[in-house]
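A single chain comes next, written as structure tokens; it is the form predicted on its own.
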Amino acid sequence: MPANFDQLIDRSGTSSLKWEKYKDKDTLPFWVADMDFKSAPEIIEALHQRIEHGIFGYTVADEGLEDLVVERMNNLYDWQIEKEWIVWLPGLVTALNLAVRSVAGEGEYVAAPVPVYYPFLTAPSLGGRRMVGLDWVLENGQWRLDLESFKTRLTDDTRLLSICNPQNPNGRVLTRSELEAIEAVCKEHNIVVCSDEVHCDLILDRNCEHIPYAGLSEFTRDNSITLMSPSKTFNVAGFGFAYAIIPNDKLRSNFQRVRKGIVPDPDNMLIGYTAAKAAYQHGEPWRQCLLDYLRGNHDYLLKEINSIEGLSMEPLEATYLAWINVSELGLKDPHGFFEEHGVGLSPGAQFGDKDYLRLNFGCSRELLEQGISRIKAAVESLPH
């Protein structure tokens, strides 16, 4: 049966994260990055098939998954890896303040791109760590990494980098050259990359491919740590699984060793495994369809934001998550504002850039369009 992405569904009354926010208020929830599409029903069947054998004991990955995810690479990415480099987790954001913790000692530096998913910004803090900023700047329509600015404020005891790639919040896609310029500055200061790659499969712009950074050369793959998920790409972010790709033993020793005793052991994400390889196994056809829809919704979403007197937006290349430059409208509080108009959005502040806001995307043209028109009617409302 093909995905229904139009269609409303009522999210009131489980336990959602994203509606239960503005339980009580008129306010439409674009913030999370959570899709109010339903999963692909390949994914819900197998979840179906496993809880009717009715024992949820602890549970291991089969080598059934570990190969889907060494085929995937290989498929969609061009990147050959080892079963043995893949480490269970139970989330992206633990990975990224494991991989902080795993490389960096304390007291030791740890880059990030500012804006970025807000995790980045404050995992260094939370291991007692430091952080030095990478800044995107936005040329010509086009957001880049200024890397020339960032070789200036490195220092001797700078471990390690994370970045995000595709790029949340302003969907950049890093092509190869951007990557290897990435690269060239960590081999000169003998730095690790973290490289979250949650995104990867949700690339928007049919010009661009998505590279794993540990994929350039020897070098980025003894040196890297690769986080992925199905989470964000088949709407499974409730049930708390994610990987990480370590080529390096020595890395993945640490990072092994690090999460001891804190971070759950893998035996308990059964429902995780199950999603994942179902999703892996049967819902390319789905994440075809979402992808259209996207980008369907992406083209309308960029149309209307630019035609709004006081916003602006860059196409994107990736994710459902838009990056809204809201600075001309000189609000103390953009955020504030939108919510009392009925939008509920993403602070800009949170990734790192007060004048922007950002609007998740992965819902249905309907309620997409509800919130332009309340967007539109909130500017209207400011004196002019």
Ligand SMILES: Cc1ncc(COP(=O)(O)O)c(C=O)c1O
Second form
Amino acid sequence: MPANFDQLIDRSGTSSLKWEKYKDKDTLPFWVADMDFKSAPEIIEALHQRIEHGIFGYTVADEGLEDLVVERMNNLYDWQIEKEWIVWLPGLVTALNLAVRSVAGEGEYVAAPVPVYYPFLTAPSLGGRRMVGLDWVLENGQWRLDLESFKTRLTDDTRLLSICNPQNPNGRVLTRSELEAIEAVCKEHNIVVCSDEVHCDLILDRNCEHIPYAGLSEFTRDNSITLMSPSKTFNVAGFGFAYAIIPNDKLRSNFQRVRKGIVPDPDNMLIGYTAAKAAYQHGEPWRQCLLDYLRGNHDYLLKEINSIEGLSMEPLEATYLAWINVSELGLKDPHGFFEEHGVGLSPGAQFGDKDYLRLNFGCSRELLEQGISRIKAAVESLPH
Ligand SMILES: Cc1ncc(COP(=O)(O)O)c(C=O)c1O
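Could you output the structure for the form predicted together with the named molecule, given that the previous block was the form predicted on its own?
Zooming out: every chain and molecule, the one shown earlier first.
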């Protein structure tokens, strides 16, 4: 069955976090990162079959799923991993926090790029660790990590650098040379990298390729925790399912020790396992159609946003999350302003930059067009 991404699907009454927020308001939700598309039909079919069985007890990942993960890393990302390195988890944010607590000691430093998906910013303080920022700077229309100023801020007790690649929210896909520059700093300062690569299957720019940090060298393999999940790509975030790939035995056992008794053991992710297996086994044609649709939405959005006076965005290399600069509008509360005009976006301040808003374009073109016309009307309503 070909996917129909144009179909407008009513999500009301499904307890959707995204849609419930504005349920009694005429506000279109373009905030939290899930998509308004049905998941791949092969996934839905596998879930039906599993549900039909009727017994939903404790479940382990089967070898078939482990093989699929190993094959996927090799086939898509030229990264050779071992099954034993995989740690199944109920979510990526959990994993980010476990990484912080298992690698850095209390009071020690954890680094993260800024702006970034906000749990990166909160994980250090939640765990009683301290944070040092690695800035994203915009240079000639390209976002770049400012490693030079980062080096001057690094303390002797900085243990972990958590990166997000592809990056949420600016959509960058780090190149090999950028990753090698990160590696060089980490090698010099003995820093482990936690690399959240959940958006790696969502590369929009055909000139970009996803390179797992851990696959660069022996050093990066032995000093990294890589986080992955089918949740964003296949729109199954509600199942709470992710995995870490941790090649180094010591890092892996520390990670497992911190998890013990607090984060559920990986035997209650039955639905996640079922969905992941179907996604990785049969989901590739659907993913390619999704990418085409998202590329179309992206190109439309880029053109429209940059034609509105006071707004600007750079082309995204990956993700369905646009990062829009609204500073020229001179608004005190840009998020509240657009909400009042019927558009629910994510406030940039949450990610570490109040001059921006994040717009999720994982939705039908029609909905996106409605959002754009509301954004235009909102901006036009401002005094010139
Ligand atoms: C980079 C990144 N990591 C993690 C998550 C959330 O993952 P989970 O729902 O598995 O905690 C998101 C969701 O937007 C994300 O963009």
